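In the block that follows, a single chain appears as structure tokens, in the form predicted on its own.
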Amino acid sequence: MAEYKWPEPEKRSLIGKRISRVDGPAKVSGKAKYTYDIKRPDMLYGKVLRSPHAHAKIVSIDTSAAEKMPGVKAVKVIQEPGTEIKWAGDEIVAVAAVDEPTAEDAIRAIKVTYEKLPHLVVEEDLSAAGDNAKPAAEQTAGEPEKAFGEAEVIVEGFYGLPVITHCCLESHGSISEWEGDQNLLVHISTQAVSNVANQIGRPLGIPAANVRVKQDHIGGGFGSKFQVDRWDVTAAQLSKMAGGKPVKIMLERDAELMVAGIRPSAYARVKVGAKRDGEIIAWQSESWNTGGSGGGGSPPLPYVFSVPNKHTQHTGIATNTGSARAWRAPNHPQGCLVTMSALEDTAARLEMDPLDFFLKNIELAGRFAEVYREEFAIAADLMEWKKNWHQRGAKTAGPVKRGLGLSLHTWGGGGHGSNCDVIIHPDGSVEVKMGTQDLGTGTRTAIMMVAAETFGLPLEAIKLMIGDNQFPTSGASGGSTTIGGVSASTRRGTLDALEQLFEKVAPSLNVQPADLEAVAGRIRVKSDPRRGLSWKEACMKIGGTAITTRGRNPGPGTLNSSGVGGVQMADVSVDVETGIVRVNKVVAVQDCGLIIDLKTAESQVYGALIMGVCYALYEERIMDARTGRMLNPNMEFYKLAGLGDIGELVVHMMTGKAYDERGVIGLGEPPVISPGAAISNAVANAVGVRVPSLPLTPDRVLAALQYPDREGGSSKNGGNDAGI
């Protein structure tokens, strides 16, 4: 039996190297086809009429005018009269027509009468939530009341970050077409190719085996595209109503921002107790948030640091808004921002360097304490922290103030379930098949690297087929589980296939199969590398039937594990006259176990930092409390960072024996957790007051400078109502 482990560093020709993505040329040339690009013969275009009200009951629906319009092929009432609508943008009626303008005209011709009902769409003020507030259980550890009594420093503060929405470059949607009454072909923008058939088959009343799912490329998901949505089922229903013709429904940008998922908000009042030497001994927090009508879970407080004496209370607020979906490290950015802000405010009150403060308490970070210690040393060197850090609000000439901030984070990232078919043909060609998807993170490249590494072949010798549910099932790409799952199943499958090839080749070289190895396009004898066969010559020994194996995860051997730690530091400049924050530099030092492709790993972190700058400085969903509608469902006023807003990004990946031994661990989510906290802390260091809520827009910065002692502002030595 094959020994299921990763090759030793000295025997790796691909793993751990910087390898460019194999799909790069197709993407930069425009040849790569996304769901949005698919155009099927005789395809119809679907459009959806959405509720203009945040909370209402449907009284009546009249679709007669739309049904009579030339070019309209099907009209489907999604929610019947009498249905209660709970957010603006909810789907009411859909149409399919020969082109988009006709479909849009038909939508406008539909008449719906609503009975408006009371709504709540703004959750920042907990006292105004009324019956929409749903308190969760309080949690207590240790003796917080006693610890606060013994604390020599007590710092209190208010911190928060708003709802932000998913804003994928390729919006949600799919194309459905029937092949007869029972067989459905679906092209869909999804993070879970292997899961779609069951999800869409059930509401349509057909077996999952009758649903073919295809996706070549996807323009982003970030947690929002795990599920089949109502508009996907509606597209299939419209297709059947239109005689099986393909129907394409892709969300418009406003719908994408209103209904395709949010990251929940988080607000908290926090009290921290510490000794004069910086030892943290007590924590108390009252937090609240919304994840829309369905709640959004509570942020982990305190985050990473396990304070021995703590009391936490959380309240979820149900609002008449689109519901939460997973959003790259669910609830961790929220918990991180609240915790790291409160702790940096405590360090400021003590007039301690926050790096020294965090390191003094690093044992409270648990299993990754030593990882954080090592990472902070590297980050401090890259940022020149000891040279550039100053006490909070240090006076410098001119209106532009500069500051540094830091943060740390953790995540799981264990590998998901994955199956992989490996085929070695007698002519030497190699196929790898897996029902996974590449979200743009380099999954294709990583799978091919693992296969090529095992076989001792160049990358281009591997033919990889993914993005089709007819291939062996593999898990959804979420929770940073993809790389662990697909790399492990590929490694097991290729090792099994190679072992079978060795068995075929060994007699001709008069050795045992265990005496062979695959290196540089040859199958050779380990003890005498001059003896061997070329890969093609070796494959000729297979005979008439190809070698076929299936690799699985979980499986034998330890190829992946779970749990990572990372730290980040930010350098910002703030104009105290205009309130404008500029990011000068962000340093990220990140662990993810054994790295398959160093280039794509670094790229994951760069992307996370860019996303972090976006939510730290620009992103927020703005709701109109009176009408219940989102005011900025567009790319003009839903702000994202541009190239000139990012600053210098420095990424350092932790490598070496201790990290390799942990196997492959996911990386997609961890580095997006800390940017908001690190940048917020840097702004506080620069201007001398805490800007308590993200995003750090000019108006919030100026308000904090003008009113530093009110909730929503912050005192110069950290927190509101800070005391010793």
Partner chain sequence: MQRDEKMKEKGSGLSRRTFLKVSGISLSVPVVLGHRTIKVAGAEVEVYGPGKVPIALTVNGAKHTAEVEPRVTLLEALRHELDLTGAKRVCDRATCGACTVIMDGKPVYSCSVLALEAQGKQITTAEGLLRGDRLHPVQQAFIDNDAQQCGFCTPGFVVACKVFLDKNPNPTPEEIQKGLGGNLCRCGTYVGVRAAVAQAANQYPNRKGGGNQSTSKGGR
The other form holds:
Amino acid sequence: MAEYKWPEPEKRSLIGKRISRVDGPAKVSGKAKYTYDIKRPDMLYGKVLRSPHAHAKIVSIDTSAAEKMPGVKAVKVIQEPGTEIKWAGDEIVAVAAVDEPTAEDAIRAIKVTYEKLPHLVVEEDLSAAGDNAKPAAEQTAGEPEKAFGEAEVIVEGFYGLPVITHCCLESHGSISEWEGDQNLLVHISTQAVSNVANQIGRPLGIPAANVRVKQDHIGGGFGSKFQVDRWDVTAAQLSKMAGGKPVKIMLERDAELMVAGIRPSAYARVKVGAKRDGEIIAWQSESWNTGGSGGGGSPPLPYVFSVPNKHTQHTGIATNTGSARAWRAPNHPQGCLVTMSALEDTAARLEMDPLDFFLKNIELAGRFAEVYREEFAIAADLMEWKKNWHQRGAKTAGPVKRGLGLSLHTWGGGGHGSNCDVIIHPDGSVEVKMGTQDLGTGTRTAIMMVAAETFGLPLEAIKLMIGDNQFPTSGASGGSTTIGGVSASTRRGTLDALEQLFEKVAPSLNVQPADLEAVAGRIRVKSDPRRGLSWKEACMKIGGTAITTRGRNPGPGTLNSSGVGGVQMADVSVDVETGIVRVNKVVAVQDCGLIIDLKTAESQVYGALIMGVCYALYEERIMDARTGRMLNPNMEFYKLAGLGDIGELVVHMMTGKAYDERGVIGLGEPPVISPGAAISNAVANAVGVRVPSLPLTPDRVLAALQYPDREGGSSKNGGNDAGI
Amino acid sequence: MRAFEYASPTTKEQAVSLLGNSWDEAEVLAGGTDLLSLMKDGCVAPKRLVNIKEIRELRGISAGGGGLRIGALATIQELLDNRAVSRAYPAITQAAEGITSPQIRSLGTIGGELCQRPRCWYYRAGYGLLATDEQGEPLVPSGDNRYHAILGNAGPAYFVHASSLAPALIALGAKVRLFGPDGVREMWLDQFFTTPLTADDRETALKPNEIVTEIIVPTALGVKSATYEVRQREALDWPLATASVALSMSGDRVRVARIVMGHVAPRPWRAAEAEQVLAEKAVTEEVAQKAGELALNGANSLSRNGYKIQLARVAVKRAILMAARGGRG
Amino acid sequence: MQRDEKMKEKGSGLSRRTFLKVSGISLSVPVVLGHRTIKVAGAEVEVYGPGKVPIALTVNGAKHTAEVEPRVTLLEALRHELDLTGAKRVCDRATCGACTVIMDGKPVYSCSVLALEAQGKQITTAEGLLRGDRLHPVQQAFIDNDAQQCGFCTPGFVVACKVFLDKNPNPTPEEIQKGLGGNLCRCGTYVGVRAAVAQAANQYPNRKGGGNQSTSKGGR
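Right, and the form predicted together with the partner chain of this protein, after the form predicted on its own?
Full complex below, order starting with the chain above.
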């Protein structure tokens, strides 16, 4: 049996190198087809009428005018009169028409009346939540009361970050069409190609086996595209009503921001107890959040550092807003911001360099303490921390103040269940088929690299097919589990196939199969590399029937594992007259085990840092308390950073011995956890006070400067009357 | 977007004949970057669109003895690329630079930039220009007004005028020419802007059957000018407050100053008191700061936009100092 | 309508139920294919719609015809009628840049141009930057510098960078920072984009791969 392990470092021809993503040409030329781009023959365009009210009961629905309109092929009431609507933007009625303008006109012609009910859409003020606040979790460890009594320094603070959305550039949606009344073809924008059939088959009353699911490319998911949504089921229902014609429903931008996923907020009052020498001994936190009308989970507090004596209490607030979905590293950025801010504030009170303070307590970080220590040394070097750090708020001339901040984070990232078929044809061509998806993380490239590495072939010799549920199932792309899963299943499948090929080839070279290796397009004898066959010649020995193997994860051998640590440092400038924050530089030092493609791995980290700049400085879902509506369901006031807003980014991947040996570990999520905390800490260092809540907008910064002791610091008339 | 009919006349006479007597009949299409968004959001629903981009006489920028003539169809990019403008009128160039999207600059016209509608999120969400609820109660004063007016905000209008160029042009003494059924009208650009009293009013003196044809800016001999924007992002972003300053100098002393703030009121806001404090003085940090304070003397914050008062003060101060340095930041 | 506006049945010659009234504009309800001509200010002006009208667009050097309502944007015409889906509809409000195309040499948001207005203009999309199967240097630089992840913003970004470089063949890092403010990316590919623009400008060789303990700087 094959030995399931990664090639030794010196024998790797592709793994660990910077390889350009294989679907790059399709993407840069506009030829890559996303679900949004699919146009099927006779396709109808679906549009959805949504509730303008955050909380209401549907009284009546009149679709008669819409139904009579020329070009309208189907009208479907999604929620009947009498139904209680719990957030603005919820689906009421959908139509399918021959083109978009007609569908829009039809939506406008539908009359719905509502009975409005009281709503709650904001949650920053816990005391205003009333019955919507539900105690969620309470935990005590050690003896917090006693520890606070022994503490020489006690620091209290308020920290928070608002709800943000996923804002996928390709909105959610799908195209459904029927072949007969039992077979459905679905093109869908999804993070889980292998999981769709079951989810959509059930509500439609057809077996999952009758559902064919396809997706070539996806324009962003970030955790919001695991599930089949109501609008997807609706598209299939409209299609059936229209005689099976394809019906496409892709969300409008405002709906995408209102109903297609949020990251829960987090607000917390924190108390930290420490010794004068910097030892952290006690933690107390009272936190709350909202994840929409359902729950939003609770942030891990304190994050990473296992403070020996702690008391934590969390409250979930149900609001009349769109529901939470997994958002890149669920709950970690929130836990991280609250924890790292509180600890940085403690270091500042102690007048300690936070780097020294964190290192002093690094054993509390548990399993990865040593990783963090190594990473901090590298990060400090790249940031020139010791040269550039100053005590909080140290005065420099002029209105622009500069500061440094840091943070650390952890994540799992163990490989998910994954299966693939590997086929070596007698003519030497190679196929790999897997029911996975490439979110833009480089999954295609990584699978092909692993297969090509095993076979000693160039990348382009591998024909890879993904994005179709007729291929062997592979897990959802979430939790940073994809790379570990697909690389391992591919490695096992290709090693098994290669072993079968060796068995066919060995007799002709008068050696045992185990004496062979596949290197540089040849099957050759390990002890005498001149003896061998070209790949093509070797495959001719296969005979008439191709070699087919099934690669699996989990499986034998250690190809992947779980658990990483990373650290980040930020350098910012703050104009204290305008409150405008600019990121000068962010350093990320990240561990992720064995890296398959260094180029796309680095891109993941760069991307995470940029997403981090977005939520640190700009992003927030803004709800209007009175109307219950989202005020910024667009990309004009739901602000993302642009190319000129991100400063210099430096990424250092921990590779080599002790890191590679752990096998492949996921990377997509961990580096997005720390930027908010590192940037917030840098701003506090620059201006001398904590700006309690993200995003660090001018109103919040000026309010914090003017009223350093006020809780929240969101723009409740922030900075009014401050002098120049 | 609701259906409409479309015409593309080649003369201004044809254009105004195609327009209607009320706003719901027809809209003028120039750059389209704002109008099409307004139509998609259902804020306006004209029955006809009159595309004026084929009217050649509305194009072009020319600088001569009489000053600067900017055709209504000149794009923001053309304005930025014009050396005569950047040399003599840095306030205009700096204001245009704040529109950081090359795509908007290439499509957007000067006429459209001046006539664009408020970005107030209540207005864009369908609550009307004055942003009222079903009972007619204003939503802004007690709502989320972080981007709303701090001056001229006693109601019923609370939005800020979105133009970035208007403050600079007004500071430089620009006039605007309009063309309608009765021929040409010319007025100070300052007087072109109005504060609506009803939801059916607009923010300018333009009538439904008129078009803007050109902007005339007088010569800027001996005038130092600058625009300072407080803007959060380098990516396309609305300023939180801006100030444009034009200083007619006599030696190193200010003879006459014009200071106009943007994004602080339902119209570009002239700061007369601040202008006076600069007269007959050399520009110093102290004088500029004093002017900034005076410029915001009448400011009133709504529930959560007080910070903008500070931002506007800083914008005025910094624009004055920039202008005194010859338009350099 | 004011003054002496007269209607003349011309163009398609199809009948219409409603005519322009003296006091204001009324819309004709049935689908009118083609246009009609009205006399205003002494000249004949063609009025199109509100129903579908035939249009001709010159895209990537080829002439295409379609029938669309006046309210259809250039972006929607490209995507729905011409099956050119490189330009994406994301914000649909002249903000994000995913729909960027080149119109007569200038970068524009195709979500904010009507298909009718775009007639007679030279339109280039990301697809049109290819020469046969050969990638444009900007496209190649996007690949070399991994300036795409999900790739949904990429075609628009490629087009914006191409026009930017046409105008600024030797940009400074600061000009790159300031010159591409009209495109947004959610995955965070700006580091790659900045590097791609610099590479395409200078045609400098790709970063060398390989090696352990790599530190990558995305400053530039």
